[in-house]
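Encoded as structure tokens, the following chain is the form predicted alone, with no partner shown.
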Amino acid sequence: MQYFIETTPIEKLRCECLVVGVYQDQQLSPAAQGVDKLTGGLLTRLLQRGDIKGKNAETLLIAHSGLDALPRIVLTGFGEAGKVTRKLYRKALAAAAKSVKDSKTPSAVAALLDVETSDGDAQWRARQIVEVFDDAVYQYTATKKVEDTPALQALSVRADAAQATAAGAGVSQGAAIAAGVCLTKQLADLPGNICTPTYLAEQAKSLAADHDKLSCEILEESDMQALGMGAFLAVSRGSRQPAKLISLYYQGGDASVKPIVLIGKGLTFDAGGISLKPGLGMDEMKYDMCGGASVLGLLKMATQLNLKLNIVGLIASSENMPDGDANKPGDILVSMAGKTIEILNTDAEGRLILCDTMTYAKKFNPEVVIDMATLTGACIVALGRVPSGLFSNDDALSEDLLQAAEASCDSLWRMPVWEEYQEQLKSNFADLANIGGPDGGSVTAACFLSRFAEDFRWAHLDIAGTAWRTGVNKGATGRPVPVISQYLLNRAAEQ
């Protein structure tokens, strides 16, 4: 979808559909007041009649406004004036986007910057408008014929002269983040027979070919063997698809500046290996590569905004399948770091490909390392599907990520990585076991990874509950691209 800034005054504006705000106390936003005047008090009469009360996320489509210049108007409720939080603003935007999408209009103007929020300025609001509307029109079409495609092709964010510069920056940021989210969702929604490790590697090469500051290197299984990545290679032994370690290098800053390393788990399908998963819902294990897809989405965002940062993206990609050559419970592996690992459950494979990738990341002398992984069902038990779990060995990095989560409305919740949990990973036969028992599964998984992050500042995002939706609305969400995008934007602003 295309995005623009519109600075034409309301009284002179011409568009297919105009979106304006209303509050719960029947108070119209400034833009809505202008429309009310143009329509001879139509909006006031609708409020008085009770057609819309202004509750948050309540909408009313006026399909025949009586104005040739503004044939359709979407009234959007934001709740109590003066109490519109960031999340309430986005919730109302989602309702507005659905109403516009359902109206089948080809273009629209969102006059919603004048809705004051308790946090967030005009730039932030413009960015949210773009992100939320883009999410609303996303549709998976790669392997399915869709006759009823979204009609909305262009969205303009209306700003007055004082807001135009800030709004323009917000629209640019929002469009770049939306592009990253869209790429992430497109890759994640593909089936495992199409989106293989080789396919992900080709997508990375294609992305790098489009940008001068981005380059790509693919490590094959022979390269990993030479590096001693015994943990990584054990996972792919049961698959006919060769594993890939995909490396993307973005140099937007001075060559002397240490890079931010982003690592993504790219299990393009996870059957659990010999410790086979239950059949019900196993189709959703195509989403076990959402962390890897997010790394690609984030680098697309960074290149589109030309961020003044150095970023290394590492995608550890494999399948985890049962086979006569697959690794077995009781096997002992030797990781790239030289630590031996006892396999107690072959379905705890994500940490195996990640631990060797984290060791590999040391070669880049990273400023920070952030990994994103659909790692544990235990994280869903602990936190549900609202926040992603945040684990870290560095308080300052954690605080930066939590602040980014607040600003992006892509929630994180910090979980412990305490020494007491390390006891659960003890093994009689190896340096550590790959699981720590049934208690605190997401924590012990993070503790396992922490043993390979001792030489750098590190954060781990467990996105098992947030990377995709299940049920009737099954599909990828694109998280945690928004929160890491905000983190990168904040870092770029500092530099």
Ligand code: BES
Contents of the next structure:
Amino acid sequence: MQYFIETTPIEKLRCECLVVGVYQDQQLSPAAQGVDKLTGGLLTRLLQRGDIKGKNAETLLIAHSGLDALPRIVLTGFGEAGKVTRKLYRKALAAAAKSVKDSKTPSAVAALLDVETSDGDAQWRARQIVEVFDDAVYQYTATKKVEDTPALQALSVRADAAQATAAGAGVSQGAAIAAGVCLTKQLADLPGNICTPTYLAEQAKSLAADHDKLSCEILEESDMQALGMGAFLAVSRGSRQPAKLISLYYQGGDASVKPIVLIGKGLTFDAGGISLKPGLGMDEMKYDMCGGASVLGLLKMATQLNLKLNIVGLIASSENMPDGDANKPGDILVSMAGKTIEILNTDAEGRLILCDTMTYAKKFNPEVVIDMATLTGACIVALGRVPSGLFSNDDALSEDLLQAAEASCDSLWRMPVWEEYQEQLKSNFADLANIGGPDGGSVTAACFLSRFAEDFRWAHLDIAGTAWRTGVNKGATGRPVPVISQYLLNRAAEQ
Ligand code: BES
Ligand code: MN
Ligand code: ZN
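What would the structure be for the form predicted in complex with the ligand, rather than the form predicted alone?
Starting with the chain above, the whole complex follows.
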């Protein structure tokens, strides 16, 4: 999709499809009032007839407005005027995007900056328009023919002259974040037999080849062996696909500025290993690489916006499979940090590949380390599929991330990483066990990671419930690319 700014006044505008807003009390937005005048009161008549009330996320497609310049109009309900929160604005946008998509128009203009939101300015609104529309037109095509490829190719955001600069910035940010989200979804939706660790490494190389400020380095299993990554390698033992530790270096800031390190769990398939998962829903474990895909998406976003930051992306990529040579419950391995780990369940593999990657991250002298991982089913039990779990050893970093979550509507909820839980990770035979029993599983997983984060400010996002949708609409969401993009934008603005 291509995104533009449109500053032509409504009276002079020509476009195939125009999207305007209406409120609950049947009050038209300024742009909608303009359309109403041009059509001789058509919108008012439709409102009087009760075709649309203006409730949030209601839409009415006027397929034949009678105007040559504006043949299609999509009226979109935003709910009560003056009470349009950020979330409600986005919800209405999603409904508008669906209506535009269904209308099969190849291009559209969204005149929706004039809908006042209780938080967020014109720049924020412009950005959301792009993000939400891009999400709506996403279509998986890699291994399936779709007759109905989305017709929508171009979207313009209508802005008054006074708003044009802010809207322009919002559209550029939105387009970059949407590109990052889209890449993340495309990779995540691929099946495990295509998207292997080697495939992810190739994707990283090609992303780096496209951008001057981005470079890529791949560590092979032999390199990990030399580094003493016994925990990481234990996971890949049972797989015929070679594991990869993919490093991406984005240098947008001064060489002296400490980098933000982003770590992604990139399990291209998690069968559970010898502690084999049950069959039902096991296909969804192709999504166990969503954290890794998000690292790629975030670096794509950073390059597109030319962010003045230094970012190191580390994708720990492997499969977790049962095999005669696979690691077993009771096995003890030595992590890169020197701590010994007793494997009590081979399905708790994410923390094993992540702990060595976190130890490796120290060499970059990080400002902060943020890992993103589909780490525990227990996180879904605790929080459902609404926020990602946030775990951290640093209150200031947590605050920054929570603020970014608010602004991006990609929500996070902070969970404890308290000393008391560490008890559950005690082992009679090793420095720590890889699981902490059935209670508080997402917390004990985070506690395990925290033992490898003692030397830096660290946050862990458990995205098990948010990285993809299950059920009939199964598909990747691209989360947490929006919230981390917002965090990076905020950091860049401070520079
Ligand atoms: N990748 C899974 C976590 C997961 C499960 C994410 C279901 C989303 C949906 C992870 O590797 C795993 O298997 N975790 C175990 C940990 C347990 C053995 C302590 C889990 O959650 O069951
Ligand atoms: Mn697992
Ligand atoms: Zn896993």
